[in-house]
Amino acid sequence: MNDFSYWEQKYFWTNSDFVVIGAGITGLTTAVYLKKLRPDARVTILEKGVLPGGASTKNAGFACFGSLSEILDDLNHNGEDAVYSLIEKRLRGLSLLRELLGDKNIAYESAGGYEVFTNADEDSFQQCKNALNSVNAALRPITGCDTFHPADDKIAEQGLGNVKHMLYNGVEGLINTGLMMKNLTALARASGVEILNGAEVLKIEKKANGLLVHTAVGEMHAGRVCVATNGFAAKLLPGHDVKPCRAQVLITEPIPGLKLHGAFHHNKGYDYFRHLHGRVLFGGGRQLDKGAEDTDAFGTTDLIQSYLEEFLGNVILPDVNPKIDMRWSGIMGMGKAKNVIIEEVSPDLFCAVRFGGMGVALGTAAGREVASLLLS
C-alpha cells in the first residue's frame, strides 16, 4: 500500500460497488450508464495513465461503418448474419453516442466516406463492384438506403491522385476525438463517478464478498468489477481471444487549399485518412507486419511510417511534398471473430472488450450492455 493519507483512504482509495478497469470510451460510458441506473452506487474507475491508453484518445475519429471491401473481406471469414448484424450495432452504437453526448459535443460530420482504389487495386474493384447490388440489398434494412455508390467522378474534386476508381458511401461519418473523449469524461464525472489515475490494475481476487481490486498503488474492494481495456485486456483476462494490436498514424502540417473531406479507406480497411484543421491524418500500413504490430508496446516504425508517407505523397496529395507534423500508435483489441465481447467471466467479474478497431461505433452500446449485466 502506498503512503496515503487519511483523507485519502476515507475519500479516494475506498471500497466501491463497481470497479471499472479502463477510462476510454468503454469504461466511461459503462459508469455513466451504472450511474443512470443505481444513482446511489458508488462507481469508481481505475485508470493506468494519465490519459486512457489504448485506442480512445488515439483513433482517427471515424464513425466506423467501414468499407465495401472490408465487408466482403469479413464475408469471406464470417456468416452473413454476423457480419450485417454487426454493422447493425455500429450504427446503433453511434446513434447512441450522438444521444447521450449530442453532436455538438463530439464535432459530429455526417461528411460521407470513400473507398479508393489505385491501379494496384483493379482486382479488389472488381470483386467490389460485383459484389454492390447484393451488399447493398443486405444493407438496405439497416441503411434504409442503397449504401455504396460508384463515385469515380469525384476523385478530381478530392485532390487525389493515382486512384482510378472510387467508391461512396453516404452512412459514413467524422468525429473529433479530442472533444468527444474530453465531455464523455466530464459527464462521468458530473455523473458522480469517480475516476483515479496512475491506478494500473495487476490482478483481481476473488473474496466472499466480492473482489479485491490489486493495483501498483494499493488494494481496493469492489462488489463487482469491469474490465474494459480492449486492447490491453488478455493480461486481465488469460484465455480470452482477445489480443493487442497497434496502429500508428501521422498528420501533417496545415496544407492551404486541402481539397479533401470525408472519411477515406484502403485496401480492406487497413489504411484510413481524413481531413482534420486544414490536415491530413493518415492510419495504417498493419498489413504490412501484423507480426510486429500484435504488441501493447506504443511506438512507430521505419517501415509502415515510411509505407505512410509514400501513400500520402502519391495518392493523398501529390505534387504537395506535405511535412508532417505528428506520429503516433494506439492500442486495438482484436481476435479472431469481430463481435464484441460481453459477459459475465466469474462470479463478480465482467468484462466489454474486442472491438476491432470499432470502438467509436461500438464502445457506448458496449457500455450500455455490460452496464445492466453488472447491476443483475
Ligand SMILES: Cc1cc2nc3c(=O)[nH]c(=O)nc-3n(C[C@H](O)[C@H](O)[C@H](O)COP(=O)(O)OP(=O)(O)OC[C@H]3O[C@@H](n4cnc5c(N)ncnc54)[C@H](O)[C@@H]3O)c2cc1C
Second form
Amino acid sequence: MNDFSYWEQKYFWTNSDFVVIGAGITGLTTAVYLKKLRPDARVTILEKGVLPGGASTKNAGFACFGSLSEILDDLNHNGEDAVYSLIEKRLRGLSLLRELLGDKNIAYESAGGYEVFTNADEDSFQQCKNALNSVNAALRPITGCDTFHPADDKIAEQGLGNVKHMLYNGVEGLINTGLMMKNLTALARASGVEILNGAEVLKIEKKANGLLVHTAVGEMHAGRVCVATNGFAAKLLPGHDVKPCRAQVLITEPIPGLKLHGAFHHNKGYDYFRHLHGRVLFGGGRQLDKGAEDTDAFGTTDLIQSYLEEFLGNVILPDVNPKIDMRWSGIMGMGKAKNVIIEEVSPDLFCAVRFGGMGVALGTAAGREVASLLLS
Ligand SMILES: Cc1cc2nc3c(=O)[nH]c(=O)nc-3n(C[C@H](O)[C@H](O)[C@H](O)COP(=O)(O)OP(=O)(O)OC[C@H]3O[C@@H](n4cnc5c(N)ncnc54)[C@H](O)[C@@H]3O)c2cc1C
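With the form predicted on its own done, generate the form predicted in complex with the named molecule in the same format.
Below, the chain from earlier opens the complete complex, with every other chain and molecule after it.
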C-alpha cells in the first residue's frame, strides 16, 4: 500500500508504461533509449540509493576492452569466437557511450593503456610475448591496427619501479566516471525519464495487464519492467548466474610532478591504476580473498587495502611517499560466462545484467539493446 498524498500519486508516484530498476549506466541508458524510441511512453527508474549505488559511480573509468594477459586467460576458458566478439562489443559500446554523451561530457582522454609485469609476472609476460602477434592479427579487423606493442622503453618515463616489462595499447582511453554519470542522469531527466530514489524494489508480481512492482515505500504498476541491478540481480532474478563481486579502490592525495599517465593493468586485469586530477586511483586485489569479496556488502578490508598500498609504494610510486586520501568499494556482477544477460525473463519482465567488471564499455549498448527488446 502506498502512503503517498494525492499530489504525490498524481505527479510523482504514477503507474508507468516502463519501470527500469536501477539508476546505474545500464538503467539510465535503457530509459534514455526507451524515450528516444517511444517519446510518449512514461518511463520511471526506481533506484534504491540516494545516489546510484552499485558500480557506475564507483568505478575506475577505464574505456578499455581487456589487457593481453586477460585476453589470454579468457582464451584459455572460452572459445576464440566468444572472446573476440565480446571485445568487439566492448569497443562498440564505448563508441556508443562517446556518441550518446559526447567526449567533452565524459572527459574522454585517449590516454592509451599499459600492462605492467613485475619480476613475479615473468611467466605471464613470456606468454603474452609469444601470443602478441597472433592476438594482434585476430584483433586487427576489430581495432583496425596492431593493438599491443612492447613498451619497456616507456617504464622509466611513467615513474614506475620494479616493473620489468610493459606492453602498450594505443586504443584504450579514460573517462571521468563522475562526469559521465552526472551527464547521463541529466540526459535521462531531460528526455522525460522520472527517476525516483530511495525506492528499493523488493518483489515483482505478474498481474493481468502488466506487473506490480513492490518497493520498500509503495507499489507501482508497470506495463513492462527491466531489471538493471547488475551485482544485486540475484535478489530479483533468482536462478540467474549473476554473482556479486566487490571491488576495492583507493585514491592518493595530489602528487606534485606525477609522471604516471594512462590506464594501467596488472595481473590479468585484476589490478588497475590511472592518473586522475594529479592523483593515482588504484583498484584491485580481489584475487587475494575471492571468497570474502564475493559479496554485495560495501566495505574495505585491511588485507586488500594493505596489498594495494604496498603495490602502490613499490611499483606505482616508488620515489614518493604517497598519502591515501580516500578508499571505497563497488559491487560488480560476475558469472561463469563473461557475456551480458539481456533477455525477456518472463512475460513483460526483462533484464540487462552481468557486466563482468566492464560495464563502462558494455552498459550503453546493453541499454539500447534491452530498450528495443522492451518495445518489441
Ligand atoms: C571499483 C570498480 C571499478 C570498475 N572499473 C571499471 C572500468 O574501469 N571500466 C569498466 O568498463 N567497468 C568498470 N567497472 C564495472 C562497471 O562499473 C560496471 O560494470 C557498471 O557500472 C555496471 O553498471 P550497471 O548500471 O549495470 O550496474 P550498477 O552501476 O551496479 O547499477 C545498479 C543499480 O541498481 C540499484 N539497485 C540494486 N538493487 C536494487 C533494487 N532492488 N531496487 C532498486 N534499485 C536497486 C543499485 O543501487 C545501483 O544503483 C568497475 C566496477 C567497480 C566496482
